[in-house]
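A single chain comes next, written as C-alpha cells; it is the form predicted on its own.
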Amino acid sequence: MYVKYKLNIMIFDSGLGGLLFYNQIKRIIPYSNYFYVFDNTGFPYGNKDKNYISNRIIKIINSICKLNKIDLIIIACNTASILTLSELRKLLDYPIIGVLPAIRIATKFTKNNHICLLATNNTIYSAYISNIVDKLSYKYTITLIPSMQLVYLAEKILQGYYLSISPLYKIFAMWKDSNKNTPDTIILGCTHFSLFTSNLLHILKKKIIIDSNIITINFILNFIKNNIHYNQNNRFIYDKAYCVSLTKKTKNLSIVLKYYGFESLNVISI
C-alpha cells in the first residue's frame, strides 16, 4: 500500500538509524523528495545535554531549509524528540513530527500488564518517560532498559560492518522463556533498534515487539492527509543526504547511502 503524495520531506537523526525509518516511509510515500540529514559530529544524542541537542538541531534544520523548500520535518530520533520537540515547534515555522516510544500503544497489546522499554539513556531517564510511567503505574509494570551499547552496535552495522549481536542476546537471555514475571511486550524506543527486530523475534519468540517507527509512520500519514496542502506538480529531484562534517570516515558512507537511494552526500555548515 502506498500513497501518491508529492512532498519535500526532511528526515533528521543524529546518526544512520533514521535510514531505517526512511526505508519504511519511502515504501508508503514513494513519490516525495527526501532529504536525509544526520549530525555525524554530534552523534550520539543518547548521552548529550538537552540544550546541546536542541541548539544543534535548530541550526541544522535552518541550514537545510535555506537550501531546499521543506513541507514536513521528521525528527527520527526518540531522544531528540523527547528532549526538544516542543521547543522546536515553538521556534521553527514548519510542520514537525517526532518519533516517540509507543508506551500507550503497548498497553493495548500486553496480556500480563508488564512492558519493557528499550531505549537510550536520555530517553529512559527523561521527565517525559518518568511522567508516563507514573501515570500508568496503577495498572502496568514498565521495565526500563537503557543501552547506548546497542546504539553504537546498530550504527556500525548500518555502516557495513559485520559485528556480533551478542549484546542483544545478553540483555534478554533471562527472558527467553516466557513466564508471568517477565514483560510480554517490548518497545523499541530508539530508531536504531528497528535493525534488531528480527533478532528479537527470534530470541523472544513469545513476546510482542512494538516498533515506535511504524506507529509514527501511521501518524504521519494521517497528519499529511489532514494538515498539509501539497502541490501535485512538485518536481521529483532525487533523494539527498546531508551531514555536518565530511570526514574520511563519513566519505566511506557513500556506498551505504547509495544502497538506500541517495546519489550524493552533501555537507551543511552550522
Ligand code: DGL
Given for the second form:
Amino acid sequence: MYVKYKLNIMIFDSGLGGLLFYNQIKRIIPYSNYFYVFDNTGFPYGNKDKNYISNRIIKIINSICKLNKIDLIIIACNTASILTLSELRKLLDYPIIGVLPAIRIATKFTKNNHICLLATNNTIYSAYISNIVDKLSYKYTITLIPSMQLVYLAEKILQGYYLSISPLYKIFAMWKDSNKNTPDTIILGCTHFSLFTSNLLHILKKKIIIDSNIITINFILNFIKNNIHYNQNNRFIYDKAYCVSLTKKTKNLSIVLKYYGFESLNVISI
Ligand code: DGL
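Previous: the form predicted on its own; requested now: the form predicted in complex with D-glutamic acid (DGL):
What follows is the whole complex; the chain from before opens it.
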C-alpha cells in the first residue's frame, strides 16, 4: 500500500535512527521529497536537558525552513517528541508531528497485560510516560527499561561499524523463556531501536514486538489527510540530508546516506 502525496517532508532525529523511520515512511509515501536532518553535535538527546534539546530543534527547524519550502515536519525521535513537541507547536508556525511510544496500541496486543517499554533515559523518566503508566495501572503492568547503551550501539551500527549486539542479549536474556511474570509485548520506544527488531524477534521468540515508528506512520497519514494543504505541483527533487557540523567523521557518513537514498549531505548553521 502506498499513497501519492507529493510533499516536502522534513524528518528530524538526533542521529541516524531516523533513517529507519525514513525507510519505512518512504515506502508508504514514495513520491514526496525528504529532507533528513540530524543533530550530530547534540546527539544523544536521551540524556540531555529539555531546554538544551528544544533550543537546538527550534534553531534547526528555522534554518531548514529558510532553505526549503517544507510542508510537514516529523520529529522522528521519541525523546525529542516527548520533551519538546508541545513547545515546538506553540512557538513555530509549521505543521509538526512526532513519533511517540505506541503504548496504547500495545495494550490491544498483550494477552497477559504485561508490557515492556524500551527507550532512552529521558523517555522512560518523563512525566509523559509516568502519566500513561499511572492511567493504565488499573489493568496493565508496564515494565520500563531505559538504555542509552543501545542508543550508542544502534548509532554506531547505522554509521557502518560492525559491532556485537551482545548488550541486547544481556538485557533480555532473563525473558527468553515466556512465563506469566514477564511481559509478552515489547514496545520499541526509540527510533534507533527499530534496528534491533529482527534480533529481538529472534531472542524473544514468543513475544510481540511493537515498533512505534510503524504505528506512527498511520497517524501521520491521517494527519496529512486532515491538516496539510500542499502544492500539488511540488517537483520531485532528490532527497537531501543535513547535519549541523561537517566534521571529517560526519563526511564519511555520505556513503551511508547515499545507501539510504540521499544524494547529498549538507550542513546548516544554527
Ligand atoms: N532516536 C531517539 C529517540 O527516538 C533517541 C536517540 C538519542 O538519545 O538521541 O528517542
